[in-house]
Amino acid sequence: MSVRSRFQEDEGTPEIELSPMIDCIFILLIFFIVTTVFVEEVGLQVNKPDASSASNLNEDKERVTIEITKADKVMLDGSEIDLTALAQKVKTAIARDREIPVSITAHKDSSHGVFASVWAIATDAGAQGLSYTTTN
């Protein structure tokens, strides 16, 4: 009767054993929970215009000229702006023409803050041409 009833119970359900595989898996569940970052940054793009297409510069164009000194501060056409009144004349410059050229020129020791201001602000009235240089 014993040896009947273990054949019953192998025609029953049969059963996988899961444990191992379970053990498995949350090891490598554990594992990418642990080596995942959740990398959010906010930025923007930078370009510098290549050497080679320095020569491509209309002279004769009019173009927006920003300068960075090495105090911090913004000057537009030679006098000194705060950034409200920047955007503003960078605003009414591109309505003027679309893809007028924006160009910031910042003295090496300007800091990076005031650069990014301003580019924001550039990118933020809508420059197509928008580049910068740095002077000594």
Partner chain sequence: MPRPTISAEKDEEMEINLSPMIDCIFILLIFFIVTTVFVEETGVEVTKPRIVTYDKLDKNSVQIAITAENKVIYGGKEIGVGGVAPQVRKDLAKGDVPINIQADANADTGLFDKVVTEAKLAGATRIAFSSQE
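For the two forms, the rigid core is made up of the largest set of C-alpha atoms that agree within 1.5 Å on superposition. Predicted model only: the values in this text are computed from it and were never measured. Residue numbers count along the first chain shown, from 1. Compared with the form predicted on its own:
Met21 is among the residues whose C-alpha shifts by 2 Å or more between these two forms once the rigid core is aligned.
Switching from the form predicted in complex with its partner chain: structure of the form predicted on its own?
For this one, just the chain is written down, with no partner chains and no other molecules.
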């Protein structure tokens, strides 16, 4: 009789049982397939207008354009005008059409006080479509 030590025994190579893992994966797959909702959402079809059609709306209307130069000169339609005459011109333009747009274009180095005065004059004259931009 030979005595074997505990370390000399051949236990074989270890193996991983894959069948429980495969069963678990199939169960998860079935769970996700059953719980997934395949419903289309119902909504309204909306025909959106093109951006080019929006620009046509303002092309037909008259526009009052006020420009403030770097030297703080107030220009109306390309000619210099003082603030009292500007108030009268804006009032007459607004009297013809309440929806007429009034735009103020100010140079970036112009005085804020002049801009505030022109804005106040246009507002007092009743301009509702009032906008402003700056230039270099």
